[in-house]
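One chain comes next, on its own, written out as structure tokens in the form predicted on its own.
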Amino acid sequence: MSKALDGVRILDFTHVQSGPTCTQLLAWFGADVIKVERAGEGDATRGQLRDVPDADSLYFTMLNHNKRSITLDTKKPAGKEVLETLIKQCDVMVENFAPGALERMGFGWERIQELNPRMIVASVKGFGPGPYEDCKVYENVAQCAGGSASTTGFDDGPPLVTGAQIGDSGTGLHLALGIVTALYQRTMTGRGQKVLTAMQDAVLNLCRVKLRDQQRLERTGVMEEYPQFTSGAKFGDAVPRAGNASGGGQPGWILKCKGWETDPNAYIYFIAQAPVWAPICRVIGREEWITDPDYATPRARLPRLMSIFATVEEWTKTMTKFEAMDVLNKFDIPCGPILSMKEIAEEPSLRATGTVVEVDHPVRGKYLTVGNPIKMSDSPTDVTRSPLLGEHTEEVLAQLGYSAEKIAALREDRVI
């Protein structure tokens, strides 16, 4: 069975996380991703957080599946010639260098267009055009600059970054969509184009409901679904941190379950959804709330939400999170267990769907990784191991038309 991106060749000049997330996703869909690395060093994450001596780290392996690796010294004239050949024969170049790096290499947009007018050049940057566009950005910086940190945590505590890599991996996912869209447009125009995703922009896109709330706050001065409203605290002029509130029209909170005293993840997320209010009251033994005017309508419940959640919590603490799930799901009451990474790694259903995959590596042995989160009926994903440094150099050069003698000369000159 063919893959969605069969025949698309990607020149991968990315490193660390944001760019590799993008190119790995394209590789899972069948693109031939050629990762260009420095000889002897490679992607910096090959050696970061290493848990097996002399083996590529999990940081690297989990972001570079299904790719081919070549080593190339682009500072040498012969290396620049190889890069020119790659540009001529590839469809997309993806890079997350510091601003201006491609230009300093001699491969700015104009030069790439001369070599291949159909080339799509896709870039990850920290900030878009503006006062900070030349600044270097990492995951947590993007979360802070994109509005996530200021709205995460509890109101009486500091801003918090989230464990989800919305700055790096979130940006990579956005960039992948931009690349596929540019490829589609090229089928009609015949031209390549530049695709830019700024990390700040990607984080803000994922925080759009908070920008919504900023405008609501400026107009009304309060937001009734926030816990500050329940407690009687005053709102400031910016969207506050909302603890575990849902951020939408369905009020929810994280509640303790049986074993919470010793298990940091013995919790459940519970949503007091209006259509199932009556079943909620029956389940927790508060049937009188169904008709009580202080509880019978969503608006009446708003100032009492925290006390309602406290009452529900007394019920959830009598059973495990999975037992509570079983009961609540019978009545279509929205809820979800707080799953630890250990529980996720051991969940059979995630293995069955390919969301969690076991991969065998020639140096480190077997390890778990995240599989393709996007499932397509006519383009199944096979997750293959990440490449060793420079593993495919000769193979790729031969496909570009280099003879065995020329490849040997390039190796002798330490170009590859």
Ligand SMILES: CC(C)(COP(=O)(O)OP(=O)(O)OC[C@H]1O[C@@H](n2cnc3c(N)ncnc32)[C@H](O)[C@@H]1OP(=O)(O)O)[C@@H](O)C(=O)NCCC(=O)NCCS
Contents of the next structure:
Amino acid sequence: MSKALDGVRILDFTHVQSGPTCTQLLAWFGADVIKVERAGEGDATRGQLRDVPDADSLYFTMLNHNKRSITLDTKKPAGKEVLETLIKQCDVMVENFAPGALERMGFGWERIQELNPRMIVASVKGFGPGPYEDCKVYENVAQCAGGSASTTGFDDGPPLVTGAQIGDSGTGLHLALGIVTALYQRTMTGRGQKVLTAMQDAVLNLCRVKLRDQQRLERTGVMEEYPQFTSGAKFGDAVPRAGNASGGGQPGWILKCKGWETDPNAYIYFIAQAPVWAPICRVIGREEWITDPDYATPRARLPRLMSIFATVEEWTKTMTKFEAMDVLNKFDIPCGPILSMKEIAEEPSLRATGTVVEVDHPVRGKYLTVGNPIKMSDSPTDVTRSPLLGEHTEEVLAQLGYSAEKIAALREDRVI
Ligand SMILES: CC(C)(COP(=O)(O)OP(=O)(O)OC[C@H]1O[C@@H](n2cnc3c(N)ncnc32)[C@H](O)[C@@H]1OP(=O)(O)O)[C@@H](O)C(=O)NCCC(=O)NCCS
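Given the form predicted on its own above, what does the protein look like in the form predicted in complex with the named molecule?
Then the entire complex follows, led off by the chain already shown.
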């Protein structure tokens, strides 16, 4: 079956996580992604957090499926020549070098336009134009600068970063959307364009509800769905950390389930959704709350939420998170188990949908990865292993028109 991005050729100048997540998605949609890596070393993540000696790390393999790898020293004149040829023959260049690195290499926007006016140049940077635009940035810096850390955690604790890589993978996802949008616009204008996603901006976009709350706080001085309202704590002038409260209008919290004393993930997320208040009361054995004026309406419940959750928890503690799920789902009460990575890795339904995939690798053997979370009926994803360093150098150079002799000479001169 054909793929959505068949015929699109990507010059993948990305490394670490943010850029590679973007180009991996494009590869899954069918683009020919040519990853250009430094001769001899390659993407630094190949060797980071290694679990199998001398094998590409899971960090690298899980971010670079379905790509081809070529090695090229773009600081040598002959390497620059190969890069020029690549630029002429590709549709998109994706890069996430430190600010200014591409220009120092001699490939700023103007030069790329001269070589190929149809080329889309897509970049991840830590910050957009402004006081921090020259800074190097990694995941957690973006989480802190984008508003995530200040709004994550508990009120009496320090700011917290999350396990979700919203700074890196979140930015890669935003960039991928910018690229396909630019490709679409190019079909009408015939021109390429610059696509920039700053990690701070991508994180802030994902923290949109917290900027909403900042303005609500400034207008009203309180936010009733925050645990601070229930506990009577004072609100300051900035959005506080809300613990496990839900970000929307339906109050929720994480509750203990059977086994919580020894299992760190024996918990369930429970939402006291207003339309199912009566079934909630029946399930936990507090039928009197259905009509009690102190509990009968969402407004009346607001100042009592934490004690309500404590009562529900007495009930959830009597069963496992999966048993609680079964009972609550029968009554359409929104809830979700806290799943460990072990449980996710072993979950058959995620294997069946291709969201968790087993891949075979010639050096490391079989490993699990996260497949394409975006499922398309006319462009299915087949996850294939990440390339070895420079595995496709000869193949790609031959496709670009280089003769076997020329390729041998480039190798001799350590350009590739
Ligand atoms: C991630 C980051 C902090 C890593 O920094 P770093 O390891 O020092 O790497 P840089 O991006 O600065 O690149 C290092 C050098 O390698 C050079 N290089 C890269 N590929 C090359 C190649 N194939 N041949 C020759 N040189 C190459 C670059 O030209 C650059 O040289 P310069 O500093 O002399 O200009 C930085 O790239 C960054 O801030 N990127 C943007 C934000 C981002 O994506 N962060 C998230 C990462 S998950």
